[in-house]
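Take a look at this single chain, the form predicted on its own, given in structure tokens.
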Amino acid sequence: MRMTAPAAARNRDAILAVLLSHLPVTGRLLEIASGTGEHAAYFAAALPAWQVQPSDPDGERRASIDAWCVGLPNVTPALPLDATAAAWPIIQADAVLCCNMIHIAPWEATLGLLRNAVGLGAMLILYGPYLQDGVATAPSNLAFDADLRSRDPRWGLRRLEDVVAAADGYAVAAVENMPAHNLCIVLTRS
């Protein structure tokens, strides 16, 4: 039942390197498109104060969540959750995570994710490969791009200025450079 994806054990101590910097000792930590189930498992285990609350439109990745999750006390069982939703099925969170989904995602899951987020009050951590004005960008992310808008013309790399100016209510706290040409985005209320 567990789903696995090869970047996630890649990528997972350099964005648990960033959470333990950002967040604070304790709090309720709501992950956006969990997709494997594997960085909430590996977050919620090095971060036992924080409750993880982790989510997923699909039902079969949310079944690959909960496997990964057993044991756990400090899960919540995988939320059916939409970024582009009106309204979220949570109420409370102090920080939600977004790992990879900016890009495979119609740019209104982009909208609906930093509208919910604010709506929660929460800090936003994002994190994924981003197009930048003045940076030149990495041959491998510019094929990925290429890649993406050919499945589906909807995907494909964002501007992380664009993205920040979307985000009403939030500031940028810290943009750290990541593995593989990615970054990771904090952003906090204003």
Ligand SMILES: C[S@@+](CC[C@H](N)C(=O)[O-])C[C@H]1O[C@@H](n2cnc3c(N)ncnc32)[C@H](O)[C@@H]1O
Second form
Amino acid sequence: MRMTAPAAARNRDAILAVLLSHLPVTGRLLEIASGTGEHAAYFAAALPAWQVQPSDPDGERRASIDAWCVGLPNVTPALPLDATAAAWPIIQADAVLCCNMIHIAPWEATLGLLRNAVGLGAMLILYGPYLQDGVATAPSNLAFDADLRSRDPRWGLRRLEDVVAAADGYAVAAVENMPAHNLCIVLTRS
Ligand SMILES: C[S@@+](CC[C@H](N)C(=O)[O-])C[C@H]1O[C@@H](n2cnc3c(N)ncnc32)[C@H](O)[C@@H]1O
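Would you mind generating the form predicted in complex with the named molecule now that we have the form predicted on its own?
Complete assembly follows, chain above in first position.
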């Protein structure tokens, strides 16, 4: 059942460091687009005072998430959740985490993510590759962007400035440079 994404093992400690420096001591963490579930399991083990709710719209991935999280008392079964949905099947979260979805889904998924997260009153932490005005894009990210767009023209790296502009009700608390030309963006309620 367990799927693996090698990048998750490479980036999990850098993302965890951001979580540890920006999350309060305890709360409910909703993860959007949990994928294999390796992040959810790793973060739940490292944040035992947090209740972790993973999610993904894909059934095979939800089975993998649940398999990775077996035995972790602070993780609830993965929810079927499409960020684009008008209403999410959850009513409480203190923080929403979304890694590596924004560039690999239509822009409407980002808009749904921002709208629903702010509706929950939750802080929002985004991880992934972005374009940034005034910052040279790494060749590897340019190639990744071209590959994504060839696979689906609705996909592709987003401008950080466009995501922030669409984040009504949020203020940027931090933009952290991460390994391999990724960013972590911490948005708090404005
Ligand atoms: C590249 S994987 C990232 C998985 C994991 N977060 C990570 O960083 O390893 C992208 C994930 O986004 C999910 N996804 C795609 N479109 C979505 C949407 N509209 N709402 C929620 N998740 C979506 C996919 O099912 C997939 O699990």
